[in-house]
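Below, in structure tokens: the form predicted alone, a single chain.
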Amino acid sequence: MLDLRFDLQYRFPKGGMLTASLSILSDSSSIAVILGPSGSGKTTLLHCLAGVQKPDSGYILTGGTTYFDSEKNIDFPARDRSIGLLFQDAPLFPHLSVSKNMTYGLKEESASDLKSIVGEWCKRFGLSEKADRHPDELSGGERQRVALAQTLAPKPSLLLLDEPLSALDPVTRTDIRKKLRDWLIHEKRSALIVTHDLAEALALSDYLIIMSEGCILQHGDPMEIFSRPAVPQVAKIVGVENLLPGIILEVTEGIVHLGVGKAELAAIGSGLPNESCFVAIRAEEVILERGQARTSSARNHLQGRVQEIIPYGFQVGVVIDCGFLLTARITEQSRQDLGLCLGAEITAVIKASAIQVLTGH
């Protein structure tokens, strides 16, 4: 059960403020996961909650306990928080051994507890041959793996963790990452979790917390807000590809026509003529087709040339000129079979229901 209330402001000490208010209160959710770019204010969100940063302004609660209020004077130490923080840069005790770190915050275990603990945490995150190590005898990404083990071992109410896998390669961090998460689900534990990368962000979030520029954009269900970003800010964050400036024409029975370049599009939505908007297409959403135009339901037929092919392993990116750029993304597979190169004639098709149309700003 996740149960976190929050709005506070903090003033950055070199200018800008990071206003942030959320309420999560929820029995299925146990994973928020923070997206957003660097500079956006996640790491401090981070630090307030945990203590280590004081908020100007606001209130903190979590678990039923109130640990910060401006109003009421109320401001838990770091300590008295019964939240687990994982840094970024994830320190270690340098004169402690691998073990020793990561039960430095059981003080009151038994040896032979203690033990297990870290052969457990040892063979879940690979370190079995590594616990009467030091910190400077290990990889950065062996490091992180017991700041990791050290800051869950306590198994505190709430987890704040900051890109806790960023050390890792990439085939030790999607091992890690599973196990991450069941250990979440088994321990029926609760996290925040800051990533800056939108597979970890899907993979690891029950919930999902949009954030730039210190605020929060947008937040709830991982795939509804990848699929349906609320503003031109967060389609960015979450990897839409197509998002282009346009006008909406008219709004005839839930349609809205739409001049995007030299092109117009059919979308589902509302809005008002002439009001000027964003137009959001997932790149894997445009169907590309040559020759004859197969039967089809989409409203949207666009007829343009190959302007590029962007290689990304076994899929490709192809930017078509139809009117404007715009890209779609295809297998490999895909673009040998329709016989694509530069300057080839192609028609992309998209479905109303594939284009959102964004008028906040």
Contents of the next structure:
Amino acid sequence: MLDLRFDLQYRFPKGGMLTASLSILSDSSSIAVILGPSGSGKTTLLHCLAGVQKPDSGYILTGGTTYFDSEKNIDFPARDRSIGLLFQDAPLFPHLSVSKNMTYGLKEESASDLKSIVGEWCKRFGLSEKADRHPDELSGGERQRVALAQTLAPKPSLLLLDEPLSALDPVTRTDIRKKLRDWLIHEKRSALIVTHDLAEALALSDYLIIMSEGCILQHGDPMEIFSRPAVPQVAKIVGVENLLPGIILEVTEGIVHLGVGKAELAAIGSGLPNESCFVAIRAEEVILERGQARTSSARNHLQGRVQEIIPYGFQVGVVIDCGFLLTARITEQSRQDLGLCLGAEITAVIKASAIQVLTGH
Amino acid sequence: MSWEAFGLSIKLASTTSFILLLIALPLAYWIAYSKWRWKFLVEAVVALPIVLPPTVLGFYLLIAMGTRSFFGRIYQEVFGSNLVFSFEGLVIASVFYSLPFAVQPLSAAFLSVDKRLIQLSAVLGAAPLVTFIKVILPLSTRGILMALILSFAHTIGEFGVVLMVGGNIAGETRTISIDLYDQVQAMNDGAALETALFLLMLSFFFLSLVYFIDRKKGRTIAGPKI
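Form predicted alone done; form predicted together with its partner chain now:
Okay, now the whole complex, with that chain kicking things off.
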């Protein structure tokens, strides 16, 4: 379960403020992911929670213990907080072997216990035969796994992991991500994980926190945030490819009619006529059809010409000029079947429910 | 060249370096990590012997250790002997004289330890003293070696302070640089040349050692660069 409440103000020495407040008490989720562009204060937030940086004011409360409260003059030193922190870039003690690094945070275990703990972590993270090596003899990915084991081994009640999988190759990353999640659930530990990677955020999190420019913009159920970003910045961070300025023309029976560029769209939502808004459409929600529009349940049929085709591996992004620039994402096979090339005439079909209207900003 | 004087210099330099290390470790740690706003004043005091004429330092120490001073009287009552013009007095004077040569390489070494490793140690539950022993010291071995060599070499070469505090007593306070001065005074040019050359070679050796150690950076550089 996640039990974390904080309200922090931290002034960056080079200007700017971190003002983050959050209150999570959830039995159903234990892994929260913080997503946000670099420079949004994610690392500083973790450092404040762990006690290696001191907030200017505010409080931190987790598991029933107040670790920091500027008004009551409470400030637990980092060593007395039951919080583990994996630093970004995963520094290790360069003069200690892998096994000494892994067990640095363990104090009461006997030598034989320590040995079996090292063996267990080496096996879990694919580091067998590396236990006696020194950090400078390891690859970046191996070092990151050692650092992760070092952070997890003392089993603190809350784990703060700053880009824990960034140095791993894609295959290892998927494997370690699963093992990390299984371990956290099995040991009933909660974690706050910083990542840049959207797929990773979705794969790991029960709870999503979106940060930008020192503030928490939105937090809650990941799917909810991905499908219904509250503000345009969140849509941009969670990777909504189409984020367009628009204006509400009229609202009838739960359908909002929008003017976007030279086109009109119908979306489900609410708003006031003449109100300006942002329109968010995920590229995979856009269906492409060749030739004339047919009748279907979808409310939006937009005629346009292909302006750009962007390859993404097995998928392609197709940019269509249909009164505004709309990006669709289809498979390479579909592109061939449709015979899409630059300048081709195409109809983009979007269901009203796939269009998100963000107003009031 | 007087081997007795040379032996005394070695004895003085080793004792001084050892005592200095004990004093300089905590002092350098404090200088490296304290956030006290008046810290720069302490740093200036520690660095004084670098610019102060040795005779000035020697003069003050002479007064401070003399039987008319509080400290000097206490020493005489406890040990029954005079601190001035004794080997023990020389050691105390040398500790002051070589203090910056031990403190500065140490605090520079402590400061060059990756700050994240110190934080990492704390997050993993280590108290500051444990972090100092398990992380900072092992990663500062070059600095410790430098501090030892520099304070040793600097004490060997000391002249003004020894002359003021120790005088010139054979076997007790006549160090090798005092001996050289004596030889020149006695117009004993052959012995003087020999002693001077010996001291020159010795200093050159120590400084070469310092620069050699400084060049061999490697394993102690912390943290992966991903």
